[in-house]
Amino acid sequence: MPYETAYTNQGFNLVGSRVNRPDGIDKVTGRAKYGADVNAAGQLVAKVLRSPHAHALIKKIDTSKAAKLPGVKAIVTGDDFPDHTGGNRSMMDILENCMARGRALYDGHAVAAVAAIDGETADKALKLIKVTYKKLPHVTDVDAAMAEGAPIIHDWVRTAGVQPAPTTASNVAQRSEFGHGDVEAGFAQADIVVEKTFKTEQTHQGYIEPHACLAQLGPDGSGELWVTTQGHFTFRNVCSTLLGLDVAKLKVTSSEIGGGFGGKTHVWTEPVALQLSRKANRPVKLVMTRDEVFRASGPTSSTSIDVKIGAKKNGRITAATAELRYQSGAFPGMWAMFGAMTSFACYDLKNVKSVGYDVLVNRPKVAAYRAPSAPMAAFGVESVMDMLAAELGMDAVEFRIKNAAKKGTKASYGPIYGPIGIGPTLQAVKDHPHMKRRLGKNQGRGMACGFWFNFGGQTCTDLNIGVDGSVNLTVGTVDVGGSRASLALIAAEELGIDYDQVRVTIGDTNSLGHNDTTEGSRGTFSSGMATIFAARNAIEVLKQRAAATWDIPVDQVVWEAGEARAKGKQNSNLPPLTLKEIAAKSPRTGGPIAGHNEVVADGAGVSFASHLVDVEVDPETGSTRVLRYTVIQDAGKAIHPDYVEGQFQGGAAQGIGWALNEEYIYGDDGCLQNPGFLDYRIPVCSDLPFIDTQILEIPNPNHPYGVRGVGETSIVPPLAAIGNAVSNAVGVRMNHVPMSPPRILKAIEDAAG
């Protein structure tokens, strides 16, 4: 086989086992505390007034009647948020997104907020606030926003990444280009060229728990924030900057999280709650409604993408290009850049170019959603890969295998790959029993590949050993997918003790040094690395204590299987000392035993997956049923296989919803028409097949255990895999996601003439 074989990472005692999750009992019994589950004495309830217009000048806000309503304790508008950003444009954008400053930029944009003694009073107060608007022209479509004469969202935006630098305002905030070689020469060498345009609609992460926080901020500038978040250290830094606070004076505690998927990496309402608390001098609780979550928190980009790929008759790709237009909502982002970087990352290409355009529209500020931007790019590229394979008369899997990236490949976005798993995942698809299943009438099969970078970042971890030998591991990465169990396994593996002896705690911002947000599939990778090093620090202390107990040099002590052992014939009479025995004596041998580590966990290791899916399409209704789905992905090392498989399945499930049903629908007035789960339809159990998984383990050489992040990659292939399957089932190429029944029927009708 031309690729490195699956890696089993032999030699572990606990890592790789399927232990019970430590937070399971609390969650199934209702003891776990989520964002809205905490209260404070004397707390107020906050509500937010939001714009009913897609784009409007705020001429006047009259809060006088609301302020006189009994029970109202504080009201804030944009005037209550002075600029403390020091000219930081990205921070200013966050501030303006939290509370409009002079203009409402999208339907749902916050324009005022109240804090009252209860929710009913707060609702009454909102109705008493009178806002005078002057409606302005709006644009919500990405292609329309780029067209000549489109309403300009911000007159200060000049397109970055263009030479010479533009002097006039534009809705194109940034142009990003990646690639190498000579694409024109490459296309000239091609025997067959396929070019196609694709569109994807805006989607939401669909987390069940809405955004919620409890804020308390005193007149002296010290405060606390309890919040549902993927990154409480980042929230502390952002809120402190926006409100002009000392970072050390704001303590932020993360709650349990009822889903995030990237959507809880951004600050939305927290500065508002803190400012209301400062003004009222009382705790303030703010919980978004589902309508607000859809209208005013961060969805994905909608996109418009052109893909062109050429190949020789032998199946070797000679050139590939993509132009990707991503809307970022009302504020500049980096989403098109990610799309351009990931678009061709699965393949070994000599001539390749991707150009991304980040485009402003009158929609909510876009946020991350699990491998942000990559699923849309993969939809375009992997669809054209299937079309090109058909033109060449080649099997779609074999065509990809022939062009797959490998160790030593120069990636389309720049770096040279080390050991990677795209080849093995494709070979596993080819060999999988799923490929042998016979298809019936109106059924189609599709496959696609996906890539994500993964991320390491700043991490800080403490490991403390109690006098009874139990271990408390304190980490700063929020557990969004089972990382506490994985980190407990890693700590127990290093120390040589039982899994049940380790308790993992997510520390607040006063307990540890800075930890980056849990995103980029970094949780287990980065905190796992820090846990390994913290445990090894603690082992050195344990060895020193054992050496002192035996009165021998520490270099004559080794740590094996949870025990300190004296090496050398001269020490053969010394019995081993267990961790529990050493810990019990710690008050008399030097005090507490602990390990600590802070690291910038570089080298996260890129991740690849290949997906295979069978669908059945009803030609009369256009309804699609997913019959079978298989995910094959490289995990580097699966610390806890149950959670790894769960990440694979979760990404695929969300991708199925995105591919077939989910989309934001805006009216001609620029307002969102389906801000709720009744009309924005995420998949339920009856929509999903059993999602089979296969874990491959091609070790990441930059991690002591070979770990790669796994949480994001498996949302990348589904749009394209299902698109290819539906296209094969109906005999018409689908190029618009979601492939809802009306779109499928229209494509069939258009093809029939």
Partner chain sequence: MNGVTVSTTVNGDAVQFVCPPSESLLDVLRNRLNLTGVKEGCGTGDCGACSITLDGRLVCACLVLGAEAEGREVGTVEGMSENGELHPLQVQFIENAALQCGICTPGFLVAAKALLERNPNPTEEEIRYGLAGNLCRCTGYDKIVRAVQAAAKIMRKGRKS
Second form
Amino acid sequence: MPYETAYTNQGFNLVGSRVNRPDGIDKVTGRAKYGADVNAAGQLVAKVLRSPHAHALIKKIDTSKAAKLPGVKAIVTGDDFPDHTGGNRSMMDILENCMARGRALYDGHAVAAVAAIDGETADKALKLIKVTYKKLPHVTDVDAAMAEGAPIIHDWVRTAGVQPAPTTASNVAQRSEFGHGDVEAGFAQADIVVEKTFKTEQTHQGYIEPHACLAQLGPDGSGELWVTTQGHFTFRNVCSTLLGLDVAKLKVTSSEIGGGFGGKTHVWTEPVALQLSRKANRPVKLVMTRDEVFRASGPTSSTSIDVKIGAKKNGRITAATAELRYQSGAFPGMWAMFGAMTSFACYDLKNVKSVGYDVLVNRPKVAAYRAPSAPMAAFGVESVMDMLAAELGMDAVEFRIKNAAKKGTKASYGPIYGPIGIGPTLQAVKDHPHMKRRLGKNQGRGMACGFWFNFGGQTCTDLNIGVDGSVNLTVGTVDVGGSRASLALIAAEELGIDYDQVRVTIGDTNSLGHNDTTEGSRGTFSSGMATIFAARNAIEVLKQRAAATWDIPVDQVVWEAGEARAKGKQNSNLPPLTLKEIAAKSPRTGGPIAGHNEVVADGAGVSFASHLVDVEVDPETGSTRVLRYTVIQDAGKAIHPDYVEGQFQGGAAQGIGWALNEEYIYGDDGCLQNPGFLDYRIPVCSDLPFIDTQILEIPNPNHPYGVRGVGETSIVPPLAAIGNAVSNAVGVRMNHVPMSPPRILKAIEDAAG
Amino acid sequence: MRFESPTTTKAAVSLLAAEKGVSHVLAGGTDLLVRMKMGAIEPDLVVDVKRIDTMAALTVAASGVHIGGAVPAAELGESEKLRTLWPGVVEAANLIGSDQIQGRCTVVGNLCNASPAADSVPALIAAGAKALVIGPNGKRRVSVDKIVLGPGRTSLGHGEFIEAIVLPARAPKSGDAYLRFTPRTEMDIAVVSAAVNLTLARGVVKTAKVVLGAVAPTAISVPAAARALIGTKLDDAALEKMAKACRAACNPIDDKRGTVEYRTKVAGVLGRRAALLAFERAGGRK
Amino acid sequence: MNGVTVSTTVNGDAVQFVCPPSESLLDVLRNRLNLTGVKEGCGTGDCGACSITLDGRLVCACLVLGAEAEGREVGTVEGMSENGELHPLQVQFIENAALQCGICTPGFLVAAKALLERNPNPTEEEIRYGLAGNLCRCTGYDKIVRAVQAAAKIMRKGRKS
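With the form predicted on its own in hand, show me what the form predicted together with the partner chain looks like.
The complete assembly is shown below, putting the previous chain first.
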């Protein structure tokens, strides 16, 4: 039976409270089991040999010496992965990324793998594998890859989204365009037009836990995979497809996950570990080193972006355009499309056009990174918004308020908005005490807005009531940052029981129906919705059992405050039956009591945020210190405010790192020069101030509690907010992220002449 | 690989001297183990010197300071007396890595790793520190600036290692300072660094030593920068002259951590700031 | 393998193990002694996830050889709770929601404990610099710093009484 998804303005007893997370003790005592924390009897250790070249033909791989090394049990190369994809190009891309097929496409691309009795032996074996390469010309810069005469990464790629369809190969995999109105006419009406080009460098999600898995695949094609992932069901489907297995025969269990931020939505080494296991017929453990994580998993795009916005003197924007060039690594992606869709989503625009180009280069396959592609687009757009406000002589916040999207606005990427939070977050910025803090010498203030779509997707949950009335909730979304607590709160709220009566388990792929990957800020939104419905499903059963116990029709039973109550005068002699009492009798009233729900959780409410930041720049060294930071975001409804704030703060911190210091640095040889935490500089504790947060709650009309996803939007504004703050501090417009000390110092000096 | 942990320097010397393959001394291990992990080196012998009493000893007096080769940098920071006598040396040593690294890393290891960006080295050179080298041919006392020959290369012979670093007697009215530039506030490698050690007489700088790090293949002394300070109270003209001398002495490279242009510019800035700090610590008043 | 036999003390208990001389103490703790609360984030001393104490000093287990542990005292997150009671830092990390994914948490707890033993009343800045060797990618450190402040306060009170 479908349940009503619409928002109802109900009161809450538990939702919104700051309870302790149920997995807290496991995680503070070291008991929680992450990807690399389990072992199996007879397990082998796998290591991967990776290309030292940016682009090279693999002429020959000689594994004979390695195979003879005592203790080596299996070796695989591209030849060990027959094509089971049935012509599905994107699946083949995933397979080719996991293991090169005749050509190494980037520094770090896997070319062979070994499973041996221990790590030492596996390392020795890797050194004995002889690969004969023929180096090919390479390109790592997005603009260079689009230029005439650039080395072509794949000769089969024809630019999609262009009419007529091209007949020659290109590094531009896809062109995507969004918008409406007539931008030329719009610019003609403008009194002032500002146009600027921006660059952002490639960053990594930087999760502290490297990719890790323990794989077992038998000769009968059935197997198990323990893995750190954001989506074990998706991993199951992808691995099954790539290896030619029945989906039902591969059981995938998600370990505790040590951070993902999008980077663990994709398979990297898991099919390799499974194939090694099949070949050796023994369990295989494969843990990436940090160096491998940087070189061969999950970075986001580097970009080059042109933004043009025109406005009337009264501050009304008449037209806006953006051209966004995003590199997607060595395989096509959808990253430029997301950039083009999100660029102008915060504003109410009559004439708007954004065009994205998805570009291939010799870098690792780009993966999702928290609100993928939106931060770079926002850097360009929100910088130009500030420049335009300055030209107009308007306050930057007022200018944005004047042009903010609202209910009924046609979004630049197509849909008509329902109730949304951009206006309220801007108003909150204006009213925030942070705005009144005085700035000192060399200090600057900046603000910026951000948008993310959010996602719902396929979700399936089970809720089982024990004989003592305690509850097991099993969900299929991974707990990336405290969602067990939120989901337990929801289940307890619905059932009317105590929070600590509910235990939440992340079910493996054999215990639940398919759940989409925990991405798109969907964990609490979609599993929350399915939990509400599973609880309501269980309540139906509880009511039936009560009715049977009382021997009255079920329509005379209501569920209130954790107990069944018999309605009507005729039933006034029937004392309520608590959940506990009904559960205790369940063996004799029909057996176990359970609730279940499967749903495609549509209607994830769009999310908006406005960030405000003060910085101080040392004009002699170009060093930037973040003094104050405030995040204001619409959460729809904050189920557990601590973890909502945590998402706001974490996203802001990642954005601060990206804005100031984080970047992939490639040498002329096309090799990554900084694949480690020493030179890939994510913020340390002493780099940051406390990050102030303000949660706004503008209910999502498509969720019973009004929940919107909160995980991603917080990384969207920081690049631009800090860019605006630094530009205000030094009096020079910054247009290249990260705004590292050398770049800032150079900008100051160039401006001084 | 063999692992040995002798309890005397003599035993350590014979182990190292007898080894035909690749041997390494293990003090804090914060560089050695990283290089092993990266596969950059595959030692046949590792000699842990932390169980040698004399190498684990730190003695601090105004007449001189003895820093054993196995003393973790954290211990230097815990000595109030050392912080008072040689604040620049201590802050340089304490800037090497995190608290976790501090619990292990040593100034001798920092020196012998021979990185142009080593934090403690400019401060040690500015302080006039000597290295007590021990080896198969006995002991020798070498100025710290003679140890590093270039990136990853030292003047130590086969079987030789540094038993301790010795700082000279501290003259009254002296002060030292070390500043480095890093993009992060912690957990970073110096892009540029500057150490200044000076002594005052009647309120003006009488002697000075200026050393820059990460702007050349080794840490470099800049006598011209020191001369610019001598005889002054660090007036603006003296400081500008000093900064200019620092910039002129730079011979850096472009790499992932910084550009030639940036390093050169900031060397002058840090030199000037370190001089002011050392001057203030020596009791100087402008 | 020319294994070395090592006798040491881990979390107060006498322990003996054999390992190759080049094996890190981190690998020994995780793979030989099953103390998987000690995490590996980088293996090069840059993330602090493997923070432990060695004779009372905070170190990264990845930068210590297993062989060096002979006769020393090793402390890991698994030894933080005493007599079945969580350490105040452990309690405050939960209370203050100072963890999201939790992978960095054991390292932070061990480092914060070492910090508070050295400095029972640290300023915010001292906490931030004292924990700069521990990377967290989820929280932006805000709630971690607050949890350490809260635990420090509780521990100071406990000391007085």
